[in-house]
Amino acid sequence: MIASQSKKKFSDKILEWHRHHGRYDLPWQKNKDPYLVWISEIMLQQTQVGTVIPFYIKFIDRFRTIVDLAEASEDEVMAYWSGLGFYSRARNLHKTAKIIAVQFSCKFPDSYENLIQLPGIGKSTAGAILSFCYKKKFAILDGNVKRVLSRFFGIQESINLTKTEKHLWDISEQLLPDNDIDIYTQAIMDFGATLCTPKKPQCDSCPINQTCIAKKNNLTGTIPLKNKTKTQADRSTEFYIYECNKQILLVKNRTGVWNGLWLPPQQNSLSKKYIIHKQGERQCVFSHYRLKYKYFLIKITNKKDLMVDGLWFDWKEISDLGLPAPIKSLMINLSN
């Protein structure tokens, strides 16, 4: 149990630091509408702020409300998400928008019990929505907060472990101030994102450095500790890009990290001889493996020669479709 005096000193210093050094100009800070906060929190999972901002602005410009998102097609949602990665987040956004539209009459839930039941909303995201939008006393534990607390309390167990995460949740909840919960939530996130950074933290400028165990023991380079995840072997595939009358054939993928996105067929579907107009090799890197792929541009005169189900699109439609970013880039280059 953290002493009340220590708890108050910690939260007060974080709040004081934020008054002078916090971030106040992020696009999702302009309006504490829970819908907008929710979109930003999902986008920010495993993705840096600088990457998220242009995607967020474009996404919100198209899907301004829960209704807009709920009524959109999956294809359109995926198209606006293309390039952000971790596409299950987009699918869950769409599912949750539909649930809120039907079960909650388009009104965003304001209780933890209801929020935690929605696809893609975990304990930390629920806490962020409740504290930011409803000023309710709930903790968060995103990557930034884990790093700050692990260093300050000198936690040297892997944060991947369930028991360590539970311990960090206990600490995070105990440190919550009685007032200004929304400001404190933003403050501790900003603190980790801009001061107590993964590499080269600015310890000399830190207002809590005198009581930070990692700083005292020169452990900021090793805390937080993560168990190394097993790296999977490289994977490989092929993409057959069939063109007929200035249209290309795409199929909806239903497996893996690109589930729900459009792709060219991954196997040869022609029963007769063909000429390859362009070909090459590329690769893209995921969190645990690298995908190497060959591509072949094949022009045909009769769509019926193909033995595969899919849809034909004009080349000019590619930029507006929900394709994985590396495949979309490839297709756009081939169209020029």
Given for the second form:
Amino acid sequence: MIASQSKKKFSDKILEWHRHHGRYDLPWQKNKDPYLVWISEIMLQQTQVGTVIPFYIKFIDRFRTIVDLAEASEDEVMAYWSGLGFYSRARNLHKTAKIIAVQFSCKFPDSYENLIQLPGIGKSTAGAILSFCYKKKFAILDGNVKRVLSRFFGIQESINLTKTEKHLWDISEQLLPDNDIDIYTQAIMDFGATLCTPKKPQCDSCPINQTCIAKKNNLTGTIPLKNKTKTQADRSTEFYIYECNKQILLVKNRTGVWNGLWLPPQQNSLSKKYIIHKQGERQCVFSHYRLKYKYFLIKITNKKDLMVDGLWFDWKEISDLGLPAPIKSLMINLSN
DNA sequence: CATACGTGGTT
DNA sequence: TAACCAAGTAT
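Previous: the form predicted on its own; requested now: the form predicted together with the DNA:
Once more the chain from above appears, this time first in line as the rest of the complex follows.
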């Protein structure tokens, strides 16, 4: 339990800091339309602000309302998400738009119970939407808040543990101010993102440095503690880029990473003799493993030589398709 | 509870 | 170069 006076001090100081040092000109801060806030929150999950901005601008320009999104094809939604990563976010975004269109008559839900059941909206995203759009007193617990709170309270247990996570949620909820909840939610994220940073936090100009346990004990370099996940074995695959009549064959991937995106076939199904025009080897690094792949550019004269369940696309269509970032980059290279 | 799920930037 | 990090959620 945190004493009510300490609570007020904490939120007051974060709010006061935000007045002078907060971020005010991000593209999703122009209004409190829950649809737009939702899009930004999903895009920002595990993704840096600078990466999100151009994707957000293009996305909301194409899908201006929940109806635009609900009526779009999954393929087009994936194309707009192409390069942003964590593609289940895009698939869930599309699912949720349809659910809101049908079950909520296009009106964005404003209760925790309704929000939390929507695909892709978890506790923190629900809290962000409720506080930003409806000024309801709900907490968030993103990476920024975890770092700020674990340092301020000197929490030296790993933040990966369920117990610690629960503790942090508890603190985050207790610290909420009675007023200006929407500003406070933005303020504590800005605070974590720009002052209480992972590396080299600016403790000298921190408004709560007098009572920060990590600062007091010189532990800002070690808090928050994280369990490191064990490194996984590399994986390998091959991509066969078949060209015929200035078109290339792609198949819709339905498993694992890149689920929902287009990929070149990963096995060679040509029975006749063929010529490899270009080939090479690359790798891409994921959160949990490294993928090494060989690629082969093979030109054929008859599409019927390939019995593959895919579609043929013009080279110039590649940049507008839902392809993984490294594969799109490879293909654009090969088209030159 | 641990793991799957991307990508690009920084150290 | 490898490791770490970024507005988490689903299973």
